[in-house]
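Encoded as structure tokens, the following chain is the form predicted alone, with no partner shown.
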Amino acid sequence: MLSLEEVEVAIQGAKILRGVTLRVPEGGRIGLVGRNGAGKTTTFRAIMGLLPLERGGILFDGASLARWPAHRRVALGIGYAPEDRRLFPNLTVEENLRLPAEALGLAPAERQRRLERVWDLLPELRELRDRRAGALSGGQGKIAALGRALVTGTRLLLLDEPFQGLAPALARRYGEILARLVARERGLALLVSESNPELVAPFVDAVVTIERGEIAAVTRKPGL
């Protein structure tokens, strides 16, 4: 489904991603794992056409995305959400969950459709829908950003550094959340980043380690 090719990324002049190769396969869910400055949010970021490739491709089905901006990315069904959550906080969670499927231009019937699958599998976000994002807490904020990524994400989901700064608690629920994700929606293909490779194990096929802006090693599970 999804194919890096020898990705090079720079960033005002300093090269942060060198060769990286990196495949989600339909229905796959990898672990995208490194330290903090190891690459891992510039590979996101890359993928979402956000920072442009100096070299190498990303393809999704096979076909390039290099001249894809953002928004015709996420109509592929590709849902991302950051490590800063990005909500708009003077919009409710659910105007900012609403926003991406008006933005597609999606039918109201299938909008709702969208909606409904998101309060199905974050029952939390029903209960907060009209809550300005802007008083959510640090928790609340990125299950609000996962559902958004929801609503665009059919086919494909980025998580980048989900566990970042939550409470243990908080982070427990997040895995409960993930769990229960990849137990209903089979056909969902799942990148996440994470600094520990502890927090995306029980959620992934393989976890691939980049250190400095390159793969250093891929670890698939028995039987895979």
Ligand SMILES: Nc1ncnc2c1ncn2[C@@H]1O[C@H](COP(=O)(O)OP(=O)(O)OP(=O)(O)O)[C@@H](O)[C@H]1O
The other form holds:
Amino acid sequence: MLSLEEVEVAIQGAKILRGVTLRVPEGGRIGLVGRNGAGKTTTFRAIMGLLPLERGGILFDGASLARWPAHRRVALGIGYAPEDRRLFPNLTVEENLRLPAEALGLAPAERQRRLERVWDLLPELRELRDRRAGALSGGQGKIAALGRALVTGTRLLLLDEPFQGLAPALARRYGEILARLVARERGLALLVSESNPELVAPFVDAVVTIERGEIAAVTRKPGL
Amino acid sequence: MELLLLLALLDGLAYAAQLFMVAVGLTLVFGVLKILNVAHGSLFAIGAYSASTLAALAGTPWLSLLALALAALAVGAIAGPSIERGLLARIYDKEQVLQLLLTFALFMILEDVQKLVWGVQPVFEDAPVRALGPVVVGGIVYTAYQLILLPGLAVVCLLFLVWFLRRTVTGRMILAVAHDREAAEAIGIDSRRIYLLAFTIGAGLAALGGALAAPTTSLVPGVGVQTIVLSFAVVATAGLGQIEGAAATALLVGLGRSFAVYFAPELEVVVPYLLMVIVLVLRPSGLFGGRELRRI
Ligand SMILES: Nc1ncnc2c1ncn2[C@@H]1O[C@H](COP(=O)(O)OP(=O)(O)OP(=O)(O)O)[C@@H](O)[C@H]1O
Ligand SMILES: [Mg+2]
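Starting from the form predicted alone, produce the coordinates for the form predicted in complex with the ligand.
So here's everything in the complex, that chain up top.
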């Protein structure tokens, strides 16, 4: 469904990604594992169209996304939860979740359906719906960012280091949520980055290792 | 003495209303696009001149009032999109200095365009003021236009903007882009469209400010410079991107200046800038600044 072909990205003249090739099939669950500074976030931003490519291409359902601005990629059914959450602090949690559905111009019934899907998967978020996003704790913010990504992410979910900075109990809870999500929605593809491969192992079917902007290894079914 | 105080108060209110109308557009554009649009002053001037021309053609005083609104709408709707699409959209990824220089260059060009179209002789058309007649407050005869219409419209404009930004989907999208453009794009917001919209609203507000000011003063070349400098003082004192803040500061500057006129005339011209300097030295991000565009 999503494929990156020899993607090269430079930021301020410095080459950050040097030929990243990566495939996420329909319903595939891929872990993108690499140390700090390896290029995980840059890969996500390139997929979203937030950074221009120097070379290479990104395809979705076989069609090139080269001339697609970020907001149109979102409309394809891609949801992106950035590592630093990036919620809108003075909107409530619910407004944060509604905004993407409204921006895509979805019909009211569909907007409601998408919201229910999120409340259903993340009941703790429903309790916080009227809270200002700026008043959430770091962990609650991570869950809210996941919820917001789910609103548009009906086909592909991009999660950038979702476990980073979570207390152990919350990390476990987050893992459960993801496990439940992938079990429930077979067609939903997932690309999730981590520096620690063990954290993603329970719910991915392949781990792609990225080192200094290059794909160093692809391991299928880690731990099996 | 009491009469002077009252007079200063009334003058200050009328003046603050005018200041707010221009300043709020400048701050909105900055809050969203992060560009300080020097040409905002030209849009004010062109709005003012067009309004005078149209008001003079209107025939009846009441139609001349309508002419002001039409002129502002036309200038905003034509100049806004053509400037944003034609010029600004090409330089969003460039350095801020370049952006500032570009709007400055545009300002210079538009100043000349004004002189070409309207000449250098003063233009004065007060039919809209005559349409509303006088009001008497505490023994002082004032024009209803300046005392009721202008402040009334400023308040309506402020309330409308706050409601629009906070309570409508489009408004929330504008706030989201103002706060974090990349995050907004990543949730499906077309930031190019939002830039266009915010700039057009800002241009319309500048033109409306000019159109409303036109009947109260004679227009001469240079009116745009004066406006951009003053609105910049208001906007910077409030904190760049602050909308309610701009209203409060416009009031402060408006009253400050009119009290100076009556009680310390030699300070009249410097009062706004004096306020700005004092505030910025004490609070570099402005009275209400520190966070980006309003409260998102
Ligand atoms: N805006 C930027 N300007 C300059 N260099 C950058 C910028 N963003 C990223 N880089 C560089 O690109 C490289 C890859 O960064 P990236 O954020 O993609 O890594 P990452 O794998 O997400 O790391 P982390 O685990 O710390 O989040 C790093 O060396 C980083 O210093
Ligand atoms: Mg990262």
